[in-house]
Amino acid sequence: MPMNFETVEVTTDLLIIGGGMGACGAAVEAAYWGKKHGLKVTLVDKASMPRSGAVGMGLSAINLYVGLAEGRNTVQDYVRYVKGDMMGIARDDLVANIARHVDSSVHMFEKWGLPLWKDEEGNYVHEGKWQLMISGESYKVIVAEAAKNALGEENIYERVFITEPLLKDGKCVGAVGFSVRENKFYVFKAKATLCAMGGTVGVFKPKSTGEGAGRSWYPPFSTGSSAYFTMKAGAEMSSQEVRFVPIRFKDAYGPVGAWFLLFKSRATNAMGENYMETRADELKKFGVYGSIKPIPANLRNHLGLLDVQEGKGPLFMRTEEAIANLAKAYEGDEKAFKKKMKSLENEAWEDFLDMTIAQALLWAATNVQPEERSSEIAAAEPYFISSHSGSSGAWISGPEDLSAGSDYFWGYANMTTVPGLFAAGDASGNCPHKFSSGTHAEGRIAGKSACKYILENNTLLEVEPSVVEEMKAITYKPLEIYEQYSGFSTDPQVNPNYILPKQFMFRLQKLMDEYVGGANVYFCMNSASLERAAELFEFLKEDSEKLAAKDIYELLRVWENKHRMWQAESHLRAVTFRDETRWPGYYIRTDKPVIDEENWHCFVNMKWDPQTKEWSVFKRPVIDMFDVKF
C-alpha cells in the first residue's frame, strides 16, 4: 500500500451506521434499552452528527405530525394519504407503525428545545393537514445533541466512511470502513447492525452545472450507501424503480410546501394558466388515483411538465398573488395592512433561511421580492429516497401486532431479510412520507427491535482475519492504482490506466440521464433506451475497477461513486422489469405509457446474491391491511 493504515477493531452489541434523523432516533432508543439490559451501542457516521443527514441545514416545518391525542387524524387517515400518493403501492403495516409513534418523536423534539410555532391559544400552527411550522435552523443540532448525550461520546465514531458489510453464515455481523481524516481502517464487529445512511443523490445529471455543480435538493453527501450496504449484504430490496422528482424553486431548490399549504399560492405556466385546471382531463387516464385528494405529487408534476413540453414554460409560483390575497383582509386598515404584509414577507424569507439559504441568496442576488413578482419553479433531477415521496429501500419485516401471519413479518420489526441487519429512514423501503419526524420514529422502532434481536440471539460471530485483510486491500486499492500510474502521463487528470472519481461520476450521470429518464429527456425512457443503458453499464462496471484516488479525500469520492453505481444498476433493472407507467411525473415508459392495475399492482423486489453474484427480480403482493378507499 502507498501508506501505512492502522487497523482499528471495535467490538459492540449494536452498531448503528449513519448520523441523520433515523440514526439519531435509533441511538436514543437503543441507548435506553442498552443501559437497561447491559448492551453496548456504537454509532459510526460519515460526517458529524449535528449537521449530518437531510435535515443538516435545517427545516422550516415538520412534515409529519398525526395528532392522535388531539383527535386530529387517525392512523387509517395517514395510510390512506400515503398509499394514495404512491399510486396504491405502499406497505400498510410499516406506514401505520410510523404513524402511531411519530407524535411522540415530535414531543421529544419540543422537550429538547426545538421551537414549534404556537397560536394565541397555545396550539401548534399547522402548515397543512400533517405539517407543523417550526423555527428549525438548528433542528438537527438539537436532535443530534440528544442522541450524543444518550450514547456518550466514547461510543461515537465520526468522519468514518463505511464501505462494506461483514457477513458470516448468512448473517450481518458488522461493517468495515476508513477514516476520512486519519490513516485508519475500522473493523466494527457487532451482534446486530442498523443501517441508516440516507438516500442517493448524484445518480442522474443534475440541473445545477458549472459553478453550481453539487447544488441539489437532497444533500449531495447522500451517495447511496444505504442501498449499497443492504444489497451487498444480500438483502431483498424493494421499489428500486421508484425515484422522486421534486418541483422546487428553480436553481437553488428552495421548498415550495409553505407556499402551497401556508400561503395558499397557485402554480401557473408562463401564460398564467393553472395547469392543474387546464390539464384536469389528463388525470382521468390514471383511474382512481387521478381523482383522489390531494392529487398524487407525481401527477401534479406530470401536468406541469406537459405544459413545459408544449412550450408554455417556464412555470411560476405566484408569490405576489398569494401574499396579496392573505393581506386583503386588512386593506381597510392601513397600519394593520402594512404590518400583515411585513409579517408575510418575513415568513417567506424565513422559510428559506431555515432550510435552504442558497434560495434566499439567489432571490437577493436577482432582486426578487416575493410580494412584487412571481418566482420560477422547475422539476429537479431524480433522487432515491424513501423518507419523502419515494419508496426505494430494503424489504423489511413489519411489527408483530400488525404483520404477523402475513408475508410481511419474519420475527423483528425493521429487520431486513438478512438476519441481524436492520434498516430505517431512507434505508427501508415502501414506507414513504415519514419525513424527518417519521424517520426519527422509525429509527426508534428499529433500535428497540435490534436490541430485542440481540437479547434473543446473543452470539458474536466473527469473520476470518484473511477476509478483513482482503477488504482492507480492496478499500485502499484506488490509492495504489494512482501511485502506480500517475506518472505515466504529463497530466495526471488524463491517464489511460485509471479513471478519477469526478470523471466516473459524470459518465454515470450522462448514461442515466440520457437513457434511463433523466431531466434532459423529460424523465422518459423505453425498452430500447434501457437496453442501451444496460449495455453501456457493463463497460462502466468494468472501469469502476480502475477508479483511482490521489489522497484519502479522493478515496472517499471513489467509494461514493461505487455506492451510487449499485443504486443506479438496481434502478435500471427495476424500471426495465416493471412493464407500465405508474408514476408519470417521476418517469414515463413511453412504450408502456399507461398504468396497468391488473398486472402491476404489486411491489417490484430484487436481490443480489453474495454467493453467486447474480441478480434476481420478482414481484411481491400489496396486502391491504386497512379498509382504505380512495
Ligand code: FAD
The other form holds:
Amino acid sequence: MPMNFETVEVTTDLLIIGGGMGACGAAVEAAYWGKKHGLKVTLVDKASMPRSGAVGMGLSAINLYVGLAEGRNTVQDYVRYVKGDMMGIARDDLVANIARHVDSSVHMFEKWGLPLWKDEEGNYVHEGKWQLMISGESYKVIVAEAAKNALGEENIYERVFITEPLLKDGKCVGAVGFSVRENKFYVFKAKATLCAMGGTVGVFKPKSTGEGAGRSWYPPFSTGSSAYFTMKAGAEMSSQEVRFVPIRFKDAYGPVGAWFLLFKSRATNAMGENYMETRADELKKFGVYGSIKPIPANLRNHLGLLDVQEGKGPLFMRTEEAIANLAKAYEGDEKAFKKKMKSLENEAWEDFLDMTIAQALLWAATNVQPEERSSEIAAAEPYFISSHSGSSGAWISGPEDLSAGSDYFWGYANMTTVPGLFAAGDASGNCPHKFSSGTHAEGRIAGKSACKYILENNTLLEVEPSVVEEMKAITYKPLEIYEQYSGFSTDPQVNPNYILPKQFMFRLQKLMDEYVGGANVYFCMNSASLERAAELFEFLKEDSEKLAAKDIYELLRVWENKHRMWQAESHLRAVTFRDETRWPGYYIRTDKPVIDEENWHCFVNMKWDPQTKEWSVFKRPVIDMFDVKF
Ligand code: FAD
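For comparison with the form predicted alone, would you give the structure of this protein in the form predicted together with flavin-adenine dinucleotide (FAD)?
What follows is the whole complex; the chain from before opens it.
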C-alpha cells in the first residue's frame, strides 16, 4: 500500500508547523527576517489556515492587551496576575517576554482590519483589566491572510497532517506527514523547525456523548500533535499535569468572560446562593493563593463544584439580574432605558455569535431571553491548552536579557532542549494566559529567534533515505492492517486483528475519565486510581500498534489518536509525580488534598528519551525574577 503514495520532498530553511495564531505570528516575523537574509520559510497546516485552530470560529474578545504605551499596566502587573492564577507556578521570563511584545500584535490586527470596539473618545473598550472587545467573527481570516501574504502561497502546504519529527545527531531537522486529501507523503527538510500545532482535545470523555458527540469547549482541530512532536523529538516537557477545566454555559460551551467582566454578572447555585461568598472559607486552605485578587480560576471552579457535589446544582449565570443592574441608571427615562436594554441584549447575543454560534442557537431553541431568565453554566471536561489557562508544553529557553541563569536560558528564545526545535503557543509550557494575541506575539518571538539560529548554525542535516522509507511505511501501516484483515469478520467495525480509531478514542477517554480525574468523577483521583490507569495504559499502548484505517480520512483519525495518547500518558505520569493538590477545580488528588508549598513549589518536568525509549520525571525550580508579592 505505501508504494501507491507519492513522496514529495520539500527543502527549506525554517519549517513552521501549524497554521494557528502562533504559526501566523511566526510566519509574519520570519518572512521579514527571511527576506532580509535570504532564508526560505515554509508553513504546513493540517487544515485550511483562514479557519484553522482554536480561533477558527472567531472570538469576541482579545484576552491579552497590556496597554504599556497608555500606561494602563506594567509587565510586572501581568507577571503577578499570571503567577497568581497559576497558584505560583509559571516562568517569569517567558510571561514577561510576551507581555512586553503583545500590544504590537494587537496593533497589527487592527491595521489588518480587525474591528476593535472603541468608546466615544476613540479608546479601546475593555472587557476587563486585560481584555479588549472585538467584532471578531473573522479574526482568524484576517490574521491568516496577513501570514499568507507574508510567506506567499507557494510556501504554504495546507491539509497536510504532520506525524513525526525528523531527527539527526540529536537535532530536529524537519518533519514528515501525509496529505489528508491526496495520496502524497511529505518530507520537510529544514535547518530549524517551529512547532505550533495547538493543544489537545479529546483525551477525556466529553460530557456531550451520543446526543452531541464531538461538541466540546475546545474545537476539534488540535489533538496533541504539539505534545507528541516535541516529546518524540526528545524535548524536555513541563507542567504536563496542568489541565484546564472551563466553566461555561452548559451544553454549547458559550463564553462566560463577557458576563463576568463586562456585564458584572454573578453565578449562583440553584438556591440562589453565591458560592464565592458561602464557600469563602474553603479558600483559606490554599494558602496565599486563596487570598489574592482576582481569585485564581481553578479556585473559583472549585467552590462551584463543591456546591454541585453537595446536590446544590445546577449552577446559573444570573444574566437577567446583571442586565437589570446595568440598565438601572436609565430608569425613569423610558426612551433611554429601552435603548440601553436593546444595546445590552445585542451585546449578549453578539458575544456568542462572534465565537460560539451554537450557544446562540441553543438559547434560541430553548426560548432563553437573557434579560428575562438565568442560564445554566457547568464545568466541561479537561483540556490541554497552555496558551489559555493550562500550562503544559515544551520547556523552552527564555530571552537572553531576562535570563535567570542557565536554568531558564540556553541561547535562543523559545528553543526547546532539542537544538533546532522551537515551540510557541500551546506547544510551549509555563507561559499561560497569553491567549490569541500573546500567542501571536510569542510566534513572532520564536520565528525571529529561529531565523537567528539558522544564520548561526547554517547547515542542513539530512536523515538517511532508509529512515524516511521506514517512517512512510509506519505512517500508512493502519491502511495495510485494514486491507489485510477487514474481510475476517462480517462487520469490519469489529475485528480481532485491529482496532478502529473511534473505538480506540473511546477507550482512552474512558480510562482517563474514570481513573485520572475526568468530569464524571468530579476531577478526583488518588494513587490507587492512577496505578490502575497506568496498568490499563500499557494494554492501550500495545493495541495502538494495531490501529487500522479504511481510508485516508480514517488514517487522520488514527494519527490524531496516537498523538492524543502521548499527551494522556505524560499527564498521567505528571499527576502521579506531583504529590499534592495545587489546582483544585482542575483536579484533586484525594489522597493528598492540600497544597504543599514546601515540597512542590516547583515545576514538574519530564523527558522521553528517543534512544532508550525511557521516561524520566523530575523537578525544576520556580525562579522568582520579579518582585511579585501576593
Ligand atoms: P491554534 O490557534 O489552535 O492553532 C493550532 C494549529 O495547528 C491549527 O492551524 C491546526 O490546524 C494545526 N495543527 C494541529 N495539528 C496538526 C498537525 N498534526 N499537523 C499540522 N498542523 C496541525 N483567546 C483570546 O484572546 N480571547 C478569547 O476569547 C479566547 N477564547 C477562546 C475560546 C476557546 C474555546 C479556545 C479553545 C481558546 C480561546 N482563546 C481565546 C485562546 C486562543 O484561541 C489560543 O490561545 C490560540 O488559538 C493558541 O494558538 P496556537 O497557535 O497555539 O493554536
